[in-house]
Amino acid sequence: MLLACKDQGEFIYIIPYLMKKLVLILPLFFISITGDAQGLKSFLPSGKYIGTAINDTYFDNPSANGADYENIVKADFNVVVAENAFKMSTILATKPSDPLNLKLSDLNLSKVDKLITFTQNNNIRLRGHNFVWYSYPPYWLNSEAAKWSEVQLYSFTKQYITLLAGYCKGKVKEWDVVNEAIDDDATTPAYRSITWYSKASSAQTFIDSCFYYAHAADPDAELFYNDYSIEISYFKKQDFMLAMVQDMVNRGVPINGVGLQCHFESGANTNDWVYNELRILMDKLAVMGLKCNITELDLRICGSGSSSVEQADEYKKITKIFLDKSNCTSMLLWGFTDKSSWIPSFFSNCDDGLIYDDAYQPKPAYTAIKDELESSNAVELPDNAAEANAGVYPNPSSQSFFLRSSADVKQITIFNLQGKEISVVENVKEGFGENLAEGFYMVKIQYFNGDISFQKIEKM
């Protein structure tokens, strides 16, 4: 990773420490910075999120995951989503006494509360998945909904979304409002016809209504349509999806984006034309003003069809797309460890689709993602680097640094070695940096005359 200095007149210096007191300043054209022991999220540019699904064991039997599970989540990811804890099958697992007159007490929100607390305590963004899904409804819903009129169906759906979205208002930043509403027919896709909400005479009107209900309950939440096999145009579901969301945008339905599940088979449906298709789709949605996030990524290895090396390269290329496209703000994996992956239960002779192995050790795929995140920040410094007119020195009698400058300094900004801003100090006269943890940092010095210089410091 290289530190960027794009404007003329910006310089950068290394200050290695000799015996904690001696400082040597050397002009360099390039500085290579590594982020050892830093999680994936440490290398993200501003406005981007990398995340994982939290498995059911985390809620039902946390000790089975082991202590490393939560530590990895906190270190690597800045957005999470629950595999099943936010689905209706969990929240309405017990049939309410009157399903057509729902109350907040009818909703089992214990797992929701746990994940909200975890994300708030660790400054992690929370994604909600999902309000409406045709599959795996609560055990009682199919038979009950079959008795309802269309008006009653809408009433139930509105009450449910309003209660859950309202309860999570300000805590869940984005929702999959409707999940997998398009049929799988590869030649003539249409809306799914066999669902618990089949009493709706117009599937599109029902979908629109779900978005309106969610927006009314939490106007600040981002609202997504989420599906699989829409990533490439070979699957005609993509054409249907694009027409559907374009129509929603044209009519002012409050939709903010589309989620691509991206459950891929490594070595089978991941080659250059697939990556190009992903880019084209993201561009088409960007023209509509919609985000296009990767929401459930995994790359399963089936039989001898692929290797961990090939899989790592595929993860790297998808990460590059995520970084390159401004309307792709999140890339979430559907879990991070093969120990608790859903893949073996759903795909025969397939496994190993995630970035940590069964023992919570990072795989080549992890390294590939990290390398791509780091390399995305590589920028060449200008050739006219010259000496700065200020020096930052450790104060031997305290835990702070002091500044010695021949020009008036307006502001000092401290960054970690991945470019993340740590703190800003204005009108610096002497001590700063008392609260920094041990390690290396970059200091950006801005002068009142407009000049800027950089120095690398070590807090011991």
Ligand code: XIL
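Residue numbers count along the first chain shown, from 1. These numbers come from a predicted model, not from an experiment. What we label the rigid core is the largest C-alpha set whose atoms superpose within 1.5 Å from one form to the other. First, how it differs from the form predicted in complex with this ligand.
A movement of the C-alpha atom of residue 45 falling short of 2 angstroms is seen between the two forms when the two forms are aligned on their rigid core.
Superposed on the core, the two forms barely differ at residue 69: its CA moves less than 2 Å between the two forms.
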Second form
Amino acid sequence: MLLACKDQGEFIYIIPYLMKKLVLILPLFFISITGDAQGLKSFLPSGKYIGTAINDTYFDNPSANGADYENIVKADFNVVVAENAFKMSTILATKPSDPLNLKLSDLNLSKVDKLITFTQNNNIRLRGHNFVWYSYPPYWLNSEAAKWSEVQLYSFTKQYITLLAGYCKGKVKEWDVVNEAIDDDATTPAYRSITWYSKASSAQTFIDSCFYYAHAADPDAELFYNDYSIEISYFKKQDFMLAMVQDMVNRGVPINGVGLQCHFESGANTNDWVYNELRILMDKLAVMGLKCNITELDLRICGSGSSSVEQADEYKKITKIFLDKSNCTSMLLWGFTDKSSWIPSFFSNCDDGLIYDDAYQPKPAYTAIKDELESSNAVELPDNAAEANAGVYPNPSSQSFFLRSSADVKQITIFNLQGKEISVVENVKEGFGENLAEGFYMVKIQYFNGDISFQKIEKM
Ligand code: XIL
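Coords for the form predicted in complex with this ligand, given the form predicted on its own:
Everything in the complex follows now, all chains and molecules, and the chain you saw is the first one.
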């Protein structure tokens, strides 16, 4: 449909206010609003990141719909993390000839390189996961580490972190330095012991050291401790984690935050008290000066235990927490499409935990997140803005609103009538606002002299 014309005329002006001040000029040209204006990330307030884990079965793989996969990533997300490509199991998949004298050439960095290029080309933040994890070690590591002294264990770990963090310096903005170091005992948790790094006589000293090594290699990277079952206080693991990171902060260990994995079961773990608990936990970490990010969110549906509608509501509530809490700057999903999720292989009778279906179609959960992000951007709009002329010129098929002035205005922002921002253009002189759906909009015009005016316009 074409733009509405409240006052039809040969030239139809959107902004009579401007006409008082400014001289008409030609030629007119269009400033189109293109790209991924409608993806999830376009609704984020500044300073917030929404993201996904990237699975390299699909990413950069033309035979597996790689282009569709990447287009969704580019449209919706402004932070990504590799699901497996940055893990030691990938980076040191091949046994180094001398593991205690690691060289950069021992590291398998081809997938790391691809993600660095992809994120740099698309202005996406890159998160690193992880340096140290007890699970999925390279096939050779457990037996090799069993032969090492404690000093050798530290030496290997230092070399590994220093090489990888150094290689990614400035490109990977944040790291899970240590993943899942606390065991699963719900009542008396402790550091995990059955692992390649159990030679460390003090697990805490080992954990601290990993943070120091990472910080020395890239002082600007944000460093996280990441775990599951720390999201709610029902698991005593949370108390253990809080005491651990408080102690690290007190001693000046360079830790910037805690990652909550948030692998939840839809309909089971996500009733209201869980959301309250998440808020309380984020506040406790904020008092310590720490971030608390959501790093691996998914909401699996097990049997008939939930529905996509219930799941959508849960995603919406978690999104609200992410938006409300200033120390929660990122919310990453553990993948975005059910076609590529760890859930069916790791949780029997469970599936469908993500926001796009197998055919890359958005699910109710997608819309729920989007709605929540949109409403967070709501701006207070004046009730009494004059209705302005909106028009089409010179070609009815161009579908643009017009501003006519002899000089640029600083910024034009289009809102819907709920105050949600639709688009912004800066230093604009002529046409703007292509590709808008039918309906009424509020346009805010900011002039270089500081004046602001609002006009209500309609596209029909
Ligand atoms: C999982 C991946 O999704 C799987 O593909 C892989 O086989 C095993 O690891 N917590 C974490 C993630 O920190 O690294 C795990 O990822 C999921 C649980």
